[in-house]
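In the form predicted on its own, a lone chain appears below as structure tokens.
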Amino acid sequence: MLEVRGIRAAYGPVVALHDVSITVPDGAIVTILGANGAGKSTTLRTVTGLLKPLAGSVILDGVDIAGKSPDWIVRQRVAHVPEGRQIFATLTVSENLALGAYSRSDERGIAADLKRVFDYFPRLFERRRQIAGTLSGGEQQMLAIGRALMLRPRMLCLDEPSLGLAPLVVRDIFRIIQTINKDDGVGVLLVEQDAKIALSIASYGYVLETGRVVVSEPAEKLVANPTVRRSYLGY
């Protein structure tokens, strides 16, 4: 579904990313892992549209897609959860999910995807009418991703949707990307500190370090690279 492909990526005069590709086969999850600064985020906003590569391509079911422009990337249904949230804080749950399917016209299948992200998050449903920045940590990444799936996405960009919550709260939501993508086939590229529930639900994994990937295994096979263990999982 989606190929990286040898992408390089500055802010400015800093080069954030060296080369860097990775392959999101049809229907897969696939994580990114990596220290703070490794080049994650900056991965998932080149593939977004957010910033644009000075090379390299990004290529998503054989059409290069970088460097346009992220609501033409959010036309081809490429759905972006970014790390903090940013949800419209001042406007209600409903107001936001909203939001998420501006880009579509179909009433009918946006009030049934409406229905799905409830059905998924009932809290969301309890709260629907309730300004989105009064909400829990949790409450709010629920959102975040409801947002994300009313736009009816076939690649799904999460970047760090476990940050600041609960344990109990990053299971509920780890379950529920897993059954995104199993019920609905959507693909997911997941950027993720938590490498242990990352590979658990993961097929495939990169590891990035200054920019560049330096480990690309399959996610059992991460699971038991000495280094990986020692360096993100913590034995």
Contents of the next structure:
Amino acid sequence: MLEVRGIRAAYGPVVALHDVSITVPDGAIVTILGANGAGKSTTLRTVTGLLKPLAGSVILDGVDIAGKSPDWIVRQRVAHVPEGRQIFATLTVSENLALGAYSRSDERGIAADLKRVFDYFPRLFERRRQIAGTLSGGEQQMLAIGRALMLRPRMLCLDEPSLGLAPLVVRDIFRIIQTINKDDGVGVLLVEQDAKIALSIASYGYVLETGRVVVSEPAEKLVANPTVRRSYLGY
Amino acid sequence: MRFEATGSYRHGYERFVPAPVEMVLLAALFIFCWKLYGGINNSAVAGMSSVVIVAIAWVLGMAIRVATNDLRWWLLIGFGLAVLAPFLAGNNYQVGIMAQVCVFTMMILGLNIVVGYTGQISIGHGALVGISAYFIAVLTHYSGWPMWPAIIVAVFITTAFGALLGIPALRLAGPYLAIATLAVALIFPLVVKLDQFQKYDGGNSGIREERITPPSGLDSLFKNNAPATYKNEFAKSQFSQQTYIYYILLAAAIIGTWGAWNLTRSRFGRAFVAVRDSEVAATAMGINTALYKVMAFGISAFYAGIAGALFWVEISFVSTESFDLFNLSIYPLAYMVIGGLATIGGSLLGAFGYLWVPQTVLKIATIDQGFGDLQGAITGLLLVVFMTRLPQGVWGWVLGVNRYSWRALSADTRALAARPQPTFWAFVAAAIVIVILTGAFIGSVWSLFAAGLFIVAPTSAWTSVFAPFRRATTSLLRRARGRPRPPESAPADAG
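I have the form predicted on its own already, so could you send the form predicted together with the partner chain?
Up next: the whole complex, starting with the chain shown before.
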């Protein structure tokens, strides 16, 4: 259970989040929608510790993690798939996955998770010795998600997994995200531009506008919400 | 370690053409011929022998390509040569150069950890080597410390200083970090030369100490086995001392290489590369990027500190001249890139290149007559060639392109014999004719040069030079035969 309570965050003098509160119940997929610059990624960055909030708190299973260092938060098994994939381009697929388990030391658990990742993404198994920079965009996104799974996360934060991918590939990736969520009940916080596909797998959605939550509703109601339909779904 | 063959030599006769690494060998043979033909007046004979020599170069080139298929042999041969070097070299100067190679192996290994693996540029490493060497010098000369404790203290101080040097890396990147570290390299000699420090560090005149001498057992061992070129007792004792020092340095370099090999293949090594490839993702993996950057600088400075200590053990003399910006900061960086970024093998090759390339070229060009400092020009040229043609450096070549197995070679030979390729034989014939003609008319050196150009023509930049002509010819031929040219691109999609 992740609770973001009234966070305020800024880049230098520019305030990006005014008062954002978001709840991700255990085992749920929650999506944050919004236009460019609305503060979606910023919210994610404060959750994963890349940005320290000026005010408010981020409660993970009763513990306030706001303002803690990113490596401490990763050790609480909050995994972050950064925007634009950000794989380690000169390393092999296997080495990338090994780095995903960087903060773990239980060899046996890591081996089991590696097998699990290869089960989800057989493509990565085929290409395990390949240099990651030579993978296609979709494969790179799979690698980025697989790398995050190597942490055996209790929270999976995804920043625009559909970025720059073909619609067919996006559908595959979202199906896998859904499977992962169902299989081990990991909570997913999903930041997405593609509102339609995000709402198809999410149970709850938030819409941000210039650093404020303007709508928060269950996904099926959000799809029917006229403002959302007009602004983000385009019909 | 046997790698699967990858690379561009996959088709046609190009596989029979020595790859660029063999060019080095060819160049060596050109030089050999230059000397050899000094006495031959009949240039036709000279031209003919050029053909033979080029043929030998070709065979050796192919042998190298096959041999690089299994790198263990090279490791073994390299180790054997390094151990036997003092007894093979025949004079102390060469043993001294080998010792310097050990010094710079340590330095470039350290540099590669921070620049190659962690991706943080540092031009200040000369200063780190200097700081270490100077601390040892001052402690032994002015404070009367024994050498080994002084070395430990100096390496410790250098490591700490290097970690401090890493702090700018937390805020700066790319050219800004380069300039910040450059400042350190520039300031170091100036600080040493300050009048106020004159009485502590010798100022402009530097510090000289007695070099260490081998224990008597080793001393007599080395003396008794000295090569025949060392005639009298004095020369033999010089040899013994230099050899002893060389072995200390060699041992340090081998341990350092082993350490760097293990470090770069450990969890640490992967984390360094992660910081280089994507800082955001490294953070998302739970890597403390700030800590790792400072650590990379610290480890790198530790290597530089050891290099400084080895430097002191080898020549027991320091002055600000030895640690100037170009000699100890820029050139090692350049040769590290030429050797191969982010590889251990590349660091070793870089250390060799740093000492052997300028010296060899100066010697060949015979060039005591006022060419002055060619080193900068040669290094610059090499750097340009490598950055444009081979950004992975010599080691990248050895690993990637330049491999070939006996089986593939014999299969190719059989294929060529069964179905001769006109282009290949045309090239060979043209090369022979050109060698003989140029040999007869303009002299042997140029004939070899021309032959060399022909031999490397299909593999190197010449392909791209000739490509437009080839395209033009094909299109002319096609037009002459009355066939329409295929469209440049598909018509724009109306939908």
